[in-house]
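Taking the form predicted alone, here's one chain by itself in structure tokens.
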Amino acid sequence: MRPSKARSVPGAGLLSLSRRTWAALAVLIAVHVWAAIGTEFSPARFARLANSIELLTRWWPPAWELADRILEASVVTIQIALMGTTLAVLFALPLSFLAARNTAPGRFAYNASRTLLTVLRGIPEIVIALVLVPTVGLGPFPGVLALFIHNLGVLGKMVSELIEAADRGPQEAVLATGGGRGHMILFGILPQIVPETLSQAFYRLEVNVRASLVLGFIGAGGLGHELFLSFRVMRYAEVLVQVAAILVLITAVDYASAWVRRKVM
């Protein structure tokens, strides 16, 4: 006679769940209903959503006549979104390797150099903006800094954890050979982790084009201070215009970056 397969009874996954899963569950739920009550999260108020609609209709047309004009704002936004983060790159590469445990010359330079990093990108952006913009001036400069700041803790992080975890082979090699310390540095570990630096450093100019449109909302220039003025005045033909030079110059850097990770890792 052949075996009787086993039935599946509904349901039977669930009633098979441990005391202490469904005790997680209990606390997710929990955690969830904690979380819609403090941002006043109501199904209901979806329904305004339509007023929005009536919003929309001031949009059209759009105001082609200022395509110059955003056009240079996102000329300038781009720029900004570079040099922060080129800047960043070149000063978080040395200071990373007195981050990571395997290339740092003492306890006491590990220890600040992660603390130091910690601290700046613990700090948002904006935040660094705010400070910078009444000392430094208006302008695209103080969002340079802003983003190169905040960059900096963010790629020194994760370049120190490529050096950490760079293979141990060729950096034996290097020593093995008669090399020193700065040999095994520039032979055994710079190879391994410029790929990767490069990948993450092309990501983060993604996010600091996003960053950098943020940071035009408080006078850093580029096409989020246009989008801000326009939005002051109420002129909404010109934010639909400068919305969709938004979503190309995105979509644009997002593709190039892809293309160039594709290249290099």
Contents of the next structure:
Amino acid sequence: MRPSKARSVPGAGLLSLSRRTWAALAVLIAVHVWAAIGTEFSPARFARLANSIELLTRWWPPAWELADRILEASVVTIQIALMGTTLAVLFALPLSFLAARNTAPGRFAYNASRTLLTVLRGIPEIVIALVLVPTVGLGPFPGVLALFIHNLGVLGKMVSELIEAADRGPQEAVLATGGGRGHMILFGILPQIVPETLSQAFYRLEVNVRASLVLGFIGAGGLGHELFLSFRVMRYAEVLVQVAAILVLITAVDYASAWVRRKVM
Amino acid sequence: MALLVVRGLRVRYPGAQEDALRGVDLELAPGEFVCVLGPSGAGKSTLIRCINRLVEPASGQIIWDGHDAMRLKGAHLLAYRRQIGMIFQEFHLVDRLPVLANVLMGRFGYVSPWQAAIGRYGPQEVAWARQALARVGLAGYELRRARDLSGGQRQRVAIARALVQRPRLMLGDEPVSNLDPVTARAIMALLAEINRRDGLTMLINLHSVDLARAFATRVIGLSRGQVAFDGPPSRVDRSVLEQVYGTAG
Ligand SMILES: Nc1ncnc2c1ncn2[C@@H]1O[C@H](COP(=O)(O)OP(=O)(O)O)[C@@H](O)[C@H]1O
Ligand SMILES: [Mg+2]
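Same protein, different state: after the form predicted alone, show the form predicted in complex with the partner chain.
Next comes the full complex, and the chain you just saw is listed first.
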């Protein structure tokens, strides 16, 4: 039988945290109160929920007659993401061997390529696209370039970390045969990093489909562009179909990418 | 003349408190089958890696076939390494590639990385690879993926890879420690057969005293970075083992 006067024993439950943990928790709560004030967080405003519902009712009935056009736009969205991702992978692979401590040909190449990757990663796609539009014009192409450049930074860093973490054993085996640096990279390292690199590339494809929707807002074409146009002229029946298409698209890409990633690992 | 002479070899790893090797002397005559015994951390792997210059010693001499091997650089270093085969505890094959591609890695000293990448080898090299596979009992396995083989078969592929280097010395870093006892004995028997028939000199680290006694023509006991015993397997007795492994066991 359970003793009747059970009470929390110090050091017994999940909450037996150290003084430092409690202090960290207090700081964390304070930071969030501060952020809530800054973002005008106010559940009371939900009193006007009817306004949103009224908006949504104006979306109905969906403009299904636009399905063809939206399908075409979805294809463009996927094409933008695909081109941007693949270019990034192709250029990231060689660059990351310069940016990995164990394969860099020298300190200068290492530092220069690390810095380059950090800068590329730090610039948001939308900024790159805006800067490139005067040069290459509007349309999907600046979108592709923007995804390529940003993702080169993201994937380059990731692949160079895979190179640094690669098992030394196979590399030693190549050197022991009398093979040089090139043999070591191609046979001792590359086969080890390919599966994880592919897996990350498909994850980036997923991320880039979303990103190319946003790029559509600034004229990169595709589904994002269509959504932006319909919203601006308040054709909500079209918006509804476009949002449905986005949901389907993203879900499909997520599944496809998860499937491929399982296969390559 | 000795094939390999090692004198006063000292190694200190970056950041380590003590030397991993503290003045090792060793001479290998052609055709010997030498097994190196010693507890974990004694410096067995370090010694082997110094010989083919995967680890740089702080001081000491390595004389290969009468020539100084310590100062070799660039192409000369690669040419030196390709005369020495090496097998490992974890095999270190490229698991996703077929057996043949793995065996032909032994020709890396002779083909450019790009040729290797597109699988461009001479007919003589391919013939050697097939012979080596037959030699280790894997004829017909050329196109099987390395990862689909058992541990013993993978070590056989690694031995074939070393053989197509046409080496004059074979180094082994505990090549049978990852195998079951029966397979381990079979692999040691294969190495012994290659040693007898081709006269290929062997320097093999082991953690099994029984296998060393059964196959070696000479045993070296390493203890805390120094040679504590060097003699024929028949002289490896209780007192020698105590000296090498310490009295704790
Ligand atoms: N890469 C390394 N960095 C630092 N210390 C090492 C390294 N490799 C081995 N050592 C140390 O050198 C000593 C000898 O190691 P090792 O040659 O691997 O011995 P064994 O193969 O006999 O077990 C050990 O003390 C080990 O911890
Ligand atoms: Mg070892």
